[in-house]
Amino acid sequence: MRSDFQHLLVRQEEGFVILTMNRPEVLNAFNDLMLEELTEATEAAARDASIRCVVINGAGRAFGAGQDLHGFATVHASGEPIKVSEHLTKYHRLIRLFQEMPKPVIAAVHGVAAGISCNLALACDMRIAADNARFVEAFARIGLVPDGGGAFFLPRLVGLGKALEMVLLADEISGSEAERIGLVNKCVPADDFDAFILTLAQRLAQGPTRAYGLIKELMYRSLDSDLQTSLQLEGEMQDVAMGTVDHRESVRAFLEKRPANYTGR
């Protein structure tokens, strides 16, 4: 994977990669180039069999402040109509990558995660927050609707009533409150945050990666399926999982009373 990006840092460890959005002077607000670079690196991570877990985080004091609005202000001043739906397709591509990648994706959130940066975190498989994290669905503050999949992911994580409260009032949610309502998986002290993320990424990178991919597909497709469809899909996925190298290794390890040595195949 290339690492010579302008607004993205790439740190590749054994079995996993950390992709760090790197515009700290504007709290990692998205411009077109950073979005393109994050998408390119995510696509490369998805293809690379040696990468078995992906971590997304932000440089400096924040995870991300959402969309950089300077570009929109310029267009507004020109009087030209804005077809923002075309711009959003670039974010939608990244969201689908997070969801469809056959390996775990972790959002490591410290500081503010606002607007579309917040919703990209919601699209990841797991969210870990530092206790200084602040989540805000900021769209109503600028007269917009949630984008970046927020209207899809948010009510599925916290329920419709709480989701509407977060979007309509656009109030900040602390890391500890985010854990309480189910917006994040865990909130950890800021001093322990980096070590916790590394330990979690290592654990997932050493797991049965092929099964993780099947689990993701089963869980996400079952969200919008009826019971019979989900049960049929479960059988199909289990047939595939039974044929993996990691499954056979786990059975041998169980019988031999030793830890399994997963290779991700």
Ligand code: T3D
The other form holds:
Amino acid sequence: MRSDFQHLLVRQEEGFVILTMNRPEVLNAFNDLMLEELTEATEAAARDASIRCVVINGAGRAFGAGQDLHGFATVHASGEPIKVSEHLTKYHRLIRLFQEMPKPVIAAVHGVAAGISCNLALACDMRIAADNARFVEAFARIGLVPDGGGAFFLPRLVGLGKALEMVLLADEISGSEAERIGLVNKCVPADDFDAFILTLAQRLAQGPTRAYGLIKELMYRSLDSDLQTSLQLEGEMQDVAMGTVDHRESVRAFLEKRPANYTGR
Ligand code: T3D
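Next, report the structure of the form predicted together with this ligand; the form predicted on its own has already been given.
Time for the whole complex; same chain goes first.
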């Protein structure tokens, strides 16, 4: 994977990669280039079989502050007709990538995660928050509706009532509150945060990657399915999982009373 990006840091570790949004002077607010670079690197990570887990985080004191509002001001001043829906399709591509890549994607959120940055974290498979994290569905503060999949993911994570409260009031939710309401999987003391993320990414990168990919597909497709369709799908997925090298290795390891050595195949 190339790593010479302007607004993205790429840290390759054994089996996983950390993609760091890097515009700290604006709390990693998105401009077009940062979005393009994050998408390109995510696509590369999805394709690369040696990468078995992806971590997304932010440089400096924040995860991300949403879309760069300087860009909005320029568009409004230009008097050009506004068709933001076309621009949003670029974010939609990234969201689909997070969901569809057959390996786990973790959002590691410290500091503020606002607007579309917050909602990109919701599109990841797991979210870990530092105890200094602040989640803000900031859209209503500037007279917009939630985008970046927020209307889809947020009620599914926290329930419709809490989701509506978050988007209507646009108040900040702390890391510990986020854990309490199920917005994040875990809230970790800021001092332990980096070590926690590395250990989690390492663990997932050493897991049964083919099964993880199938698990993601089964879970996400079941969200929009009826029971019968989901039951049908689990059978199809299990047929595939049963044929993987990792499944056979893990059964052998169990019978031999030793830890399994997953190779992701
Ligand atoms: O185009 C499309 O596709 C549409 C998509 C829309 C999606 C969206 O994301 S809409 C929501 C956009 N985001 C916001 O409305 C959040 C705006 N920012 C804030 O409300 C606050 O900055 C925060 C709550 C995020 C953090 O507050 P705080 O007090 O910790 O930091 P700060 O002092 O406000 O910000 C620090 C700097 O970052 C500051 O610059 P300065 O004064 O030091 O030069 C601030 O202007 C800059 N910054 C923060 N957020 C943005 C930003 N600059 C540009 N765009 C931002 N979104």
